[in-house]
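Only one chain comes next, encoded as structure tokens, the form predicted on its own.
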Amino acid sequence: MLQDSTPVTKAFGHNPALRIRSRLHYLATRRSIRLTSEGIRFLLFTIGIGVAAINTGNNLFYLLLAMMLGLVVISGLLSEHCVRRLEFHRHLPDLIMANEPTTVTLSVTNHNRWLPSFSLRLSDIVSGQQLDRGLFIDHLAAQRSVLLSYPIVATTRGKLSLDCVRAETLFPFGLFLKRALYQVPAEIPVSPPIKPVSLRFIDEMVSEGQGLSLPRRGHGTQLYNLRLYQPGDDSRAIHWMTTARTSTLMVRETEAEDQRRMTIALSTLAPDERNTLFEHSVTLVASLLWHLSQRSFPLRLIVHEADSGLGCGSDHLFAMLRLLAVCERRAPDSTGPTVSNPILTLGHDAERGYTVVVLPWSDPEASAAVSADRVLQAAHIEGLTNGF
């Protein structure tokens, strides 16, 4: 968010030279103006009228020259007014997915006290390039706001940076194209795309993880525990036989029917020549998490030293996808992967449930020492991501 009326002279005290220099620098970096083809023809015609007025001394030519020069001045002033005192806010999603169109909302406020702005065309500035989003405002009244929506598509995983918004206008006569640049920085994490994964592979993981399920409270039919009644408990959960025997209100808790926990660990160690395989590994992990989340399994993601914790539901899935969105490949160092890669030191833990380790790259000795229920190495990853 940036408002064009931000004071730029407070830091310079009462020195007029510094204030003027600061203002000129501000206008030079935030403002630009160029003649249109119509403006060039109009100025050439104005010069011709001026030459004719001087050569002939005809008062009518002088009046016409004065009128045309006045139109040039008025055009510059009105176009400057249209792009001044604007304020922008972007409304962005918390997470977007690569290659999936997402709607972004842009709020534009005109802080001019009396006069409206006309014929505004808005563009995004991303990495120094101007991207036309097709946003146009015919009329924006003073002290009013308008909401504009447009789609964006991120083609790669990571962070999408939106730097500035450029407002430009041809108002009123189309002689000048006046531009103003507003700093509206924003970053959106871009998760890897979700790709179809072999159902046979997923079913194998699910079936192998059945033996690691743990009894937990949840919705089900089997008795998990009996405890004392507490205010707010459902009266239908009272265990009347135990209550009658002990003369104390007791409540039964049921055991969740399916508590197969799954942990997926992704190693970020890979040399430069394995960068494509690493990106395919990230996409594979995201796809596995999405498919398993559809089956309501408690999931946990470990990416190098980042740990999402165990959870389920859409919010937890988005948190895991955000970890995958910002993870970066690390080149192996001279200390060797066994020391520098914490994924390789994972031990068996009942709380983790069924553990899958994804290794885009690792030396044979280190990969053989991984303690996991299933280890996916380069050959396995290439087979599963062949269609990505």
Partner chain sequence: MVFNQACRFSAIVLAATAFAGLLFARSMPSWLAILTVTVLVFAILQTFGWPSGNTVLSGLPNAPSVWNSLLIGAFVLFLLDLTMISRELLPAGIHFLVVLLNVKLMTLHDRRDYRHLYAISLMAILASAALTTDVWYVSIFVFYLLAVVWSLLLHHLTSGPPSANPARAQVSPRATWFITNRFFWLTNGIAVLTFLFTLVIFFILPRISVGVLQKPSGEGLRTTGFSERVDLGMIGSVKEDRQIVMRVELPDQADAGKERFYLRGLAYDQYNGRSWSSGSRHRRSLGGIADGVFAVRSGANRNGYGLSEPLRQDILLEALDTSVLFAAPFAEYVSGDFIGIHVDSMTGLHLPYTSSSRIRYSVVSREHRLSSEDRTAAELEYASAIRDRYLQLPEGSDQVRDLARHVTVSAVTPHERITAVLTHLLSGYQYSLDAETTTSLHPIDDFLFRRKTGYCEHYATAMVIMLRTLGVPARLVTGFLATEWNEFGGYYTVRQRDAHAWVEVFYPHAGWITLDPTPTAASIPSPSMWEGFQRLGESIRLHWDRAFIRYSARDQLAVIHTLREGSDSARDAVSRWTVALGAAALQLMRTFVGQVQTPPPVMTWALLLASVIALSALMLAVRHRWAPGHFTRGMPVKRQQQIVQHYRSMLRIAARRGIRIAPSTTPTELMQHVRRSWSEAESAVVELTALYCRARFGNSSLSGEELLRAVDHIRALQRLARASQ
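To complete the pair, please output the form predicted in complex with the partner chain; the form predicted on its own was given just before.
Nothing else is written out below except the one chain.
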């Protein structure tokens, strides 16, 4: 039974011949049977007995032939029953990093009323390729579900899409391999890997950023100053230890925290031959964001036209990495790189904090127009990303 024929009708709605053909193709890919080596031997025996039966006309031979054929029929029925009415759910992370193994979970539910499923081997189908994950279910009782997890590794940044799940079984006699295909599409964005960036560079950036803003009094936790109590000061700010020591009321002042924010902008313009450099730049930006986020900097990322906004914390980092995962390199075309490139309008102000622009490639006039606290050009990028 075609349980979900709507994709077919959607795809090929109006042309009936095409629809029939695609439906047959659909059916063909949904179920298939292969012979195992034992199955081949079994069939050879059956053919042998068949030939003997036809030759001698002995009805007992026909009986044995009927038994072998009956076993084949039963095998087909039972294996079909095993792989039908299964339901698959994937539990995927929302973002994974390239080259880092991640665990993906598949929940398998057996919706059969009575019969359990045996010897199920599950594999992913990714863009037509079957990937064996080593998932094997010995026995799944009727109406039960089981969770299986396996590691996957994505090698390139972008989107990882898992299309289908194929369930195959050798049950009941190990003669035939019955396969069924289930559509369980899923997509995970793959962020660029986090690589170690030279600490010196980061410290430079941080100190520059801080250097550009003088520490001042404000709301925060770091101690800035101890001074005498003035009437009107918040009594909670009284530093009692010092007060007890000096017998005069002393008040603590803290340093303003909000000067440490940073904005990083990445230009996505690059010709085809600069592709590796572009990818390295993306990795560099991701790593910078990671390291800065570890130091609890509020960060903001601008990629082409996407703006992550200012934030901090791991969730915000995740959002920024997701932006980086889906960004695509644009080849510069005749309309010119100067069309609505927000990078160029970055200046320095308290709102954005310390601004960094990463330019893997640019037009000479365009690069002159860029103004930011720090601009990383191709050569510098290559120097930083040497080990990547």
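Whichever C-alpha set is largest while still superposing within 1.5 Å between the two forms counts as the rigid core. Keep in mind it's a predicted model, so treat the numbers as computed, not measured. Residue numbers count along the first chain shown, from 1.
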item: C-alpha of residue 60 moved at least 2 Å between the two forms on rigid core; value: yes
